[in-house]
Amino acid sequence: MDQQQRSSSGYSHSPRSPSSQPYLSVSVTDPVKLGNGVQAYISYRVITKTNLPDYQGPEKIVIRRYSDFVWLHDRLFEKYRGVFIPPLPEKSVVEKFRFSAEFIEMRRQALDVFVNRIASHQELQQSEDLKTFLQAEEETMERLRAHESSYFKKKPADLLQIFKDVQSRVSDVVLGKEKPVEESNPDYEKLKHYIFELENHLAEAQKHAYRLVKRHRELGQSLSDFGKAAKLLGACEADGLGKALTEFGAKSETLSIRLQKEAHQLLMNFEEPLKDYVRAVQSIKATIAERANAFRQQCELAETMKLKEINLDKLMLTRSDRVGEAEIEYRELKEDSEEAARRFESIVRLMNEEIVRFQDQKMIDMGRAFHEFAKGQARLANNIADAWRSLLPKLEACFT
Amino acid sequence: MMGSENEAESQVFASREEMENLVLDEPSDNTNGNGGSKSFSDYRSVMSSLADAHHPFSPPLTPADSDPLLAPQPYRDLRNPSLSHDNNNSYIEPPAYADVIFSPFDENTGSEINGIDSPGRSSDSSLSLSRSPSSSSDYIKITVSNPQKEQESSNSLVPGASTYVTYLITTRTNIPEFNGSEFGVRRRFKDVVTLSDRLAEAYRGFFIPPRPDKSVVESQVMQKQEFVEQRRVALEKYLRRLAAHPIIRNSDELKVFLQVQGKLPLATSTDVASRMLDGAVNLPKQLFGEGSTVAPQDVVQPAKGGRDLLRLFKELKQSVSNDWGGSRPPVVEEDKEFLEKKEKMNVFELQLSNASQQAESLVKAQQDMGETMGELGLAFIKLTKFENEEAKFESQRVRAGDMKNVATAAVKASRFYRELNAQTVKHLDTLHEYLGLMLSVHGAFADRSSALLTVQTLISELSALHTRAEKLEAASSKIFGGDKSRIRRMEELKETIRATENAKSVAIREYERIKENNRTELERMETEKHADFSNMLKGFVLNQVGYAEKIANVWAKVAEETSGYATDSA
């Protein structure tokens, strides 16, 4: 296991580093429920500590809600094609969980991670939209959000359809079903295959991790019930046996609480990172789709440009008076085509960098998650052993 | 039965195989699930035969470096009494448990005492932990095996005579009253019913273990093989419980059942119809005043289920009048202590039932934990393989390596959970056993009630007879010279009164006898309950500690290996 890698950016996270070093540190805290009834939502405090010139002051605090984060995500996705935009936590569909303490905390943590990843990403941290997000007043954000949603945001149903189209197109591409408007890059093919397979494996692991959390809760519950039953049984019995059963029951109940605690830890420190991993892979899939689009555009434009060129030559030969017009068209087309080619190449270049970064980051993220998992399980087991062990002399006393 | 162990076992094997087929680098150190289950035997007899200085319970300790998979470890009791008095902190020195490797014992070690094996053990490799038996202890072990189909040799004209299953019942014992030290007989279920009925008659007031159900429905519904196996297990348990009972073990009925070859020479219970028929023959005689006495020897049996319909009617009448409190019965259940005990027993049974249910839930939860942990491990192993195959970057290989450590640990932990659970089932089975015992207790109390009812019936009958005698006396004194027939009737009445007096004495003696049996059995049960529950609790707790330590070790290693990833915030 290697040296610890901090994230790759130029900015450090710690405000305690010497003031000459540029730093940008963000935290998402203090979830508060606002509004009433159906329109109720959670707002978060986003605290930015920085010494960068473009930012206001050493510290700035703004209030943001989930849809603001979505805005930021979508803007970045639009502008930084080829970059794996850090994933957002899911929008919860089930109403009754929307305001559960656990859900709120999980979301807060995920949003915190989201913003920090952006802030530490070499490209993304330069984004104007990030600056806006971190600093603009709430009214401004609201306006931007509304603007975005009316012009650029599709309705959820449509979005889903688009996503499906992208998915099917991408999988078509992977499966080679599409007409040959796809890259013939064997390395890239392997990458795509890897990403798709990876998602399946990760999803399964995450599923079991989630179940494991549930099992901890269930075991805790049954220990509690069993403890109560033992105490009731102890109440029927005289002296030694009664006392022993009562002590036993009490210990069982204590351990039940411990297990519930561990279940929560497991959820936050192990299951959530796994889910995050899955989201990251899905984000890569979106980028893959973008790349396919860009490639197709480039090809189409190149095709069209060639046709136009042939046409232009024909016109020039016949000395048609439409030559001028055609020339202008051709030039524009050429520019577009070159632009498309540049865009595509940029995506390819970025993706190559991103993939390396992704693998490195996931090595660290998972390493940390594994460590927490193992530590948690070891601690739990030790607590259980200690608790039961401490009961033994008492049992002994009861039965002599 | 708790946790239907056999089912759980087969599931364990299915995915265990899956797991064992995957390549794991580590040599499977110490415990592997392979039949490593140890059963904790019933410590009743152990407790009584042990010297008091010893802590009655300690796990066998084996040297940590030996591989228990290869050979059964010799059992040694490392509980050194001198040590135990020195330390006042923990009951057993840590890290004793982590070294405890619950290894298979040879089933045939003479370490099983008094035929008591842990109930619910699967028929293959589980075994008993023993204390060194004191030399004077009796030993009897019963095994039920080898079910075979046999044909009813009938003279019926109908072809395809009914078949039934017989089981081979093998007994090993050193009790002198038995002829020989090892013998076997073939018995069918009907024979067991007969044995059970005869014991119920002969041992009124005792806590007789309830016999397995006839379960007519199940025999239709289940697969034949499954049903036969289930019955075999149930029969074995039943016979072992009988052998464990200090009084019943010495009964003639049991001896005959276990030893006599061929047809079981115990009176079979006649079916109710023919009893009714016999009773019907007697009834007219009784109704017309002849032979209306209860023969003394009949008095020692409850009226219900007997042939004496008239007696049945009388006792029914008596019980009704008892209930209505019309005539104050002279023999009241005055034993307040008994009534208190009975009430306590009811409360105990209620709580026991509750505890038994919760125990089942606990076992299920532990099993689920183990399963899910195993599945998680498997998922990670697949991921690891995948990453390694597709790896382009070193970071992928590193991640795959970390993941593999976690996966291996998860699989190990999963095995430990399953082993833990197998043991837990055996410990908590005590709760189930005692629920079964409650049935015996109810039976014994019922014996007492019916005996009391018989006494009360006879007393009121006597009182009625005396009244009749007085009336007859008064009437005949008015007629001078006396009526020959009336004098004869007077004689007969006096005869009846005398016989009834006899019957009453016998009934009272019987009632007292049953009361005494109840009392001694209650005492015995209290003692054994203390021992059994003590062992259950200690066994359960030690088991939890042992396995928790093992699981902790497994994860501590991985935590160590991944400690480089630890964040600054501790």
Second form
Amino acid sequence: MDQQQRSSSGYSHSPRSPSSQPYLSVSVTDPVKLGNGVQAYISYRVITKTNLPDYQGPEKIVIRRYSDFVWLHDRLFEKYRGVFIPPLPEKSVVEKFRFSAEFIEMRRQALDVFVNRIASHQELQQSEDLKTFLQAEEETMERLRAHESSYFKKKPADLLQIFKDVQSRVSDVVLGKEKPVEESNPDYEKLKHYIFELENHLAEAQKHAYRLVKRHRELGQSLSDFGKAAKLLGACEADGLGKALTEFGAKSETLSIRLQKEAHQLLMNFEEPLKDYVRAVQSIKATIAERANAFRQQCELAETMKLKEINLDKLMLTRSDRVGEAEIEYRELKEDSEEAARRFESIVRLMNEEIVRFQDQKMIDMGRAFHEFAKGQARLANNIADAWRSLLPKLEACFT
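Mind giving me the form predicted on its own, seeing as the form predicted in complex with its partner chain was just shown?
There are no partners or other molecules in what follows, just the one chain.
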């Protein structure tokens, strides 16, 4: 994927800058299938170029597999509450598509976008886990994955189920099916409503983009089949009609190739960016769930602290022997409550910053994706019109 395509996918990485300017450039390249059967997987070369002092050198090349990217995603999600962690592409559960050339390229491109979103993010680019991911040897990464908690050891299907459960809980909160303690913030309610609407509309647009890709491919295949039939028909004719029909068939086959190429461009530059933003919105929803949990914890601790305070006052009035123990419990609970409040405030602050960044980048990426779509369709229409127009004189000569 070239530089322009990377940028069009959103959250583009830092350009290769002069050494006087700090830069961090990452490329995910060279997918290779390793292993056989159910043990088969794709490995990628991850190339990092940087002048940042925290890195081992100006260039580092490591080999990574999909589960390493999952490790990085999950580590960041655990540590950076309130930050919209860039989404990963789904892991194909359909065996026949897992190792198709098109799927592998789509996966590579999506992983490249994922890691560069992190590398270009002001907070996430400072993560020690990112530095480990970009520099550690394969054996080290394997040990790190093996030592993670049971949450991270779960299979991708389990992780997907966990994420669906989180989405379901957030949906229940938004739709009022559950009535937990919630913050009454009009701006926050507006944000939640917007995110859920955005996901629905993006998913609908992506569904129709998929249909457009399918239509281009089907039309291309139909033109190819029709072109072969026209050439066979032309071979039966010895006069000018035969030559015209043969050329007609050849033009049909040429246009078929162009349609297939345009379908691929439409897939990579239009449908995939839309699908990527559906995943990005789902990441935002996961952060919304974290914010809701943090708010509930803060409220529950504050309420418990009030009860402890009342109990402590009663014990002091009765000069109970348990006053000392109760005071210790109250101080510990107060510390936990203050920490919960700080954690919630941090999530709110980060989310406010993140949504501004998300909106700005979305405007750029969506504008570019739809521009690429319109440009591609205009180019294809011109190619088709020119091809058929060039045949008109020869076909007219057959009946004049």
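C-alpha atoms forming the largest set that superposes within 1.5 Å between two forms make up the rigid core. This is a predicted model, so every value here is computed, not measured. Positions refer to the first chain, counted from 1.
Here residue 393 exhibits a Cα shift of 4.4 Å between these two forms, evaluated on the superposed rigid core.
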